[in-house]
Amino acid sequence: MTAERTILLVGGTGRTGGRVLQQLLGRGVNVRAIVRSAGRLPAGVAENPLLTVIEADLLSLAADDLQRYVRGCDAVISCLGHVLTVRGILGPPRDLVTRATMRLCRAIEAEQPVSPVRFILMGSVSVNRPDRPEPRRGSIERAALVLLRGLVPPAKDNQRAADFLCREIGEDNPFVQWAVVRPDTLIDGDVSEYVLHDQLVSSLAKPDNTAMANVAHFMCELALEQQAWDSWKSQLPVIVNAG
């Protein structure tokens, strides 16, 4: 794919988001990255002519500014997440992912693009589809997830973001199409073979592994490749390492 494509990336300074950024640039794609601190970008990318860095707090951006940033974008990728510290998990904003998802989607709708923009959200296997049962989830696991979302704000936040896409954006929105990527336990490693499932395949007690590089690769495929998008739009695909 060439630089004729433009993608807005949020969360590009995170461990997975940084890999998404590097892979997009490596594919020759124009990237607009909204980051709170440009100094936290992956090494060696700041001078890339394909990258436009917007140093700002996404949740504090004026609606007009956010609409301007999504203008002309073919896709929006969100790798936002809560920092894995006590303050990051329990402190504000507890609804970071949900509010960011809502603001970005509403900005796209306000722009009324001629062709729908792909919105790709990174979630986790703790997220369930609200409008369909997950056959792999038994009553004990469902109860454990209810408890988890009550005690750990990021778990509730990720679920609410997926709920918004499923219920509020839906499958027939003329301006926004979406997919929620659900990795299992994230690990380091290079891009390798991975497997995609349309529903959960592992229990919370016996999780699978998912390389962050593989999550990044799949999110780039969704943003850039029509076949991948046709296969997974309006779904919550689970991605795990092969084998």
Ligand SMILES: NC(=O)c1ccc[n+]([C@@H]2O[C@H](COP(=O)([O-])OP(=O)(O)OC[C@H]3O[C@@H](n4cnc5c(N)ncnc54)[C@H](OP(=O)(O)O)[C@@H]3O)[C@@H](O)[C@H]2O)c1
Contents of the next structure:
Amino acid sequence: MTAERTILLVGGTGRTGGRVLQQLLGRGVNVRAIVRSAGRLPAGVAENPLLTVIEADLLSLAADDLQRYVRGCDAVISCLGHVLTVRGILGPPRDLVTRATMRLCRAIEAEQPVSPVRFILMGSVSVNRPDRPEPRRGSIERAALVLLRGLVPPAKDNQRAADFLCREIGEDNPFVQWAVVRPDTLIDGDVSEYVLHDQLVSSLAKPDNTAMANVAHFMCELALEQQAWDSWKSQLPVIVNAG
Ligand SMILES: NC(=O)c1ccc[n+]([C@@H]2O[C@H](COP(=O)([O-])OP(=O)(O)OC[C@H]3O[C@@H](n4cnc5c(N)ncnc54)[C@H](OP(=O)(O)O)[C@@H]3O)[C@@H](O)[C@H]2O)c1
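Mind sharing the form predicted in complex with this ligand? What's above is the form predicted alone.
So here's everything in the complex, that chain up top.
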């Protein structure tokens, strides 16, 4: 069923993105991966005939080229994140996730696909739903997050990318549908049972764990399975390990 699907993946050299890539290929899906360096892809994937690697700087690719790369894709998955070094966190591009999200969505819109393309963004539990209150988040935590977003560019960036999808792409866009996956603290481990929530369940002070393999699994399900997509499109599901 998934053999004829094509998915564009960005962030495929990262910890979670690499797992998404391996799982998509394992499910027989055609993957186009835009990466800065093919040398950082997970071992053994480069020779896979289902994989097309585009070595390019996503943020400076010409709009025409980006439009060509989204052409014919059923879904776009973004696992981009700021590299966890001082330069990665504080240096440019501070708006990596937002700018990539905007560019990819605009490229899809310019392409005017017959059926909407699914845009699946990896966010975090630090991201708020912009159009709805998060009852679990108290005033102290909200204040802490405002401070965090002021001081730590990636926190602001992840929020702005989600804001863009909620507010500017919206729920009725004929070309792009979206979901923002919000894991808690990322941990290693194989795919295991996980739980999905339509709002936050833990506080930032008392976090849950989320295996990166489970995030990858859920992102693949969203991209490939109609039922998963119908349940979670236009939402910001929180994913945590079961138990
Ligand atoms: N750490 C946590 O506990 C946690 C928890 C929840 C959510 N998150 C969020 O989840 C997302 C992914 O996390 P992760 O730990 O899997 O990410 P990661 O391993 O740090 O991977 C980041 C990816 O983004 C790419 N990237 C970074 N800077 C780039 C740039 N300037 N241009 C193009 N690509 C760039 C990296 O490419 P290169 O290989 O070329 O560097 C890599 O593929 C992030 O948004 C993070 O905020 C993290």
